[in-house]
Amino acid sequence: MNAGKIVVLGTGGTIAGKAGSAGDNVGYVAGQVGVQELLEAVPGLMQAAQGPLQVEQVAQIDSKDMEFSVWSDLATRCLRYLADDTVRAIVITHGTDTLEETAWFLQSVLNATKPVVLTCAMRPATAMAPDGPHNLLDAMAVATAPGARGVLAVCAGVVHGARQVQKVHPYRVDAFSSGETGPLGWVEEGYVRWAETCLPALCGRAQAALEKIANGAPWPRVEIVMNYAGACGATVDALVRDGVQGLVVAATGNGSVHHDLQAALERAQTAGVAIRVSTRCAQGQVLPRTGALLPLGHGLSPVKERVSLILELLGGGILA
């Protein structure tokens, strides 16, 4: 269902930069190429963006030079099209250097209630390499993302907060962080993914879990088995000849399992084993591959899945 027009804001900056050679990535002229330009070079960006855009380029610039000016640009403009109940969303290109004054700026005088994000590159538009085309899709994820609002910051797949984000980096393409805080949330192949403490559907299971414990029903049987070099399918074989009632798979990378492994874990599954695959990777959670036979997790850590295993099986069932 369209849910209104995203308006982009250019403002100039790397992600609009050019340079000599396409490996230069530090010798380049920011603020060249202009926003529907940038567009335009983008597959897929109007099925991210859900609907219709309107783009404006407010400034072309490098976002060192960012003045007084611009900022009272883009918030006027900014107020505009927050009134307007076409525009469901504000996208806005800048340059790195300033990025974090001009996120905070705007959050101090919007009363977002709408998601403003500001997206950005750390390597021209010419280079081998560009950041900039899939920040912008980042961008539009979180532009269209359910319970996104107020003045964000997207780079490298994450998700910042204007008070928060604070570049760090002078050349890394993940240059900016959230600090002691942590970001907001993450972007994965076209998805966000916000930073939250509890699932509600878990939630409302661990409720009923919470009941029978106190009633004195038995905990079920959940174990955790890893991948790695060389594994096998006997451990598994085993603890289900000996009744396990859950396993959880400390898989490694995106839910990866060695064949034998996967063979027994496919095997327990048939015979009513619950499993839920994780990674043993300490960063991220596993994404849905297509045709993976193995149910994922939460996106928690194996130690962590298996509580909440446990508590699904008390629960009164297994959450798809």
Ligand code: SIN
Given for the second form:
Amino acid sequence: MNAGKIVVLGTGGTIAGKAGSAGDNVGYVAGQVGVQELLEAVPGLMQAAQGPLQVEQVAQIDSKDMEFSVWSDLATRCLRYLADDTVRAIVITHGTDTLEETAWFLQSVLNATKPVVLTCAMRPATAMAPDGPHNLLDAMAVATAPGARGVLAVCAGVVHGARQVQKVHPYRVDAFSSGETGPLGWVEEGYVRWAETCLPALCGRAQAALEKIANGAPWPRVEIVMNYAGACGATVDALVRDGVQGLVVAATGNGSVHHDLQAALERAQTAGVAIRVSTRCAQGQVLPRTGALLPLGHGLSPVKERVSLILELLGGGILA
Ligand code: SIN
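For the form predicted in complex with the ligand instead of the form predicted alone, what are the coordinates?
Every chain and every other molecule in the complex is listed next, the one we just looked at coming first.
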């Protein structure tokens, strides 16, 4: 498809951040510049978009403060625009801190047969050398690239899939990685070079969950607990008393958990709390062990495992 407009949804982040001086790359306030203004400042953006843009400011936040209500707004808009024949792609500007969670949520609830491209920046808009303008250009290149579909993230010239993308550095401009699977592709001089000649299928489900959210169902409370030296079960017991519905365990290694934490998690499971075991290791995934009493997740990072468990508890089923 070569015609159609691109819808750009702004949510804030460092890409829209402002600092007191051009040399300050850490003491800025995120989510200050409107997404329309950001786009207008990028030379060549309209050529890269190859058609009209429709711009909406969905939120204006630091993504550390991401709320379920923003996810609902984003998903509702994405569903509408994915179904609109006049729209060829969606670009979302987002803070880097929770971008991977939003990407996984959208991948899970949208059956995106068009590209939904998240982009961001590690330097504020006021920086001496902001990376946001180039990332926006690259996002347009991905949005218009033949073969692009599903929820993708682009940062520093690298294209990541929603399942793999993870922020791995708090400062470097090239802050994201796809771990051991590697990126889906790279943007070079406005063109996307895919790592594979064919993109892997990137469709999601859990739309039933999205319908429930749209109908006002409350978001289930799911928390993450980590295993570490000296871990105990007090946090888990307190969370159960406080009404938690699901717990994701960021276990050590291949799903190992301190015996005190293990006992508390088993108590929680008996009390009806849904448990999923993940690993705090940055790469790889937990392999099944015979006799394990706690269910494994789906080989996702703990924060993405949490998104999937939220959707599962909403009744949308798990993304395989
Ligand atoms: C944020 O996540 O909104 C702030 C940090 C960033 O975008 O790099």
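No experiment lies behind these values; they were computed from the predicted model shown. Numbering follows the first chain given and starts at 1. Between two forms, the rigid core is defined as the largest C-alpha subset superposing within 1.5 Å.
Annotation for Met128: C-alpha shift under 2 angstroms between the two forms, rigid core superposed. Asp237 is among the residues whose C-alpha shifts by 2 Å or more between the two forms once the rigid core is aligned. The two forms, fitted on the rigid core, differ between the two forms by 2 Å or more at the CA of Val307.
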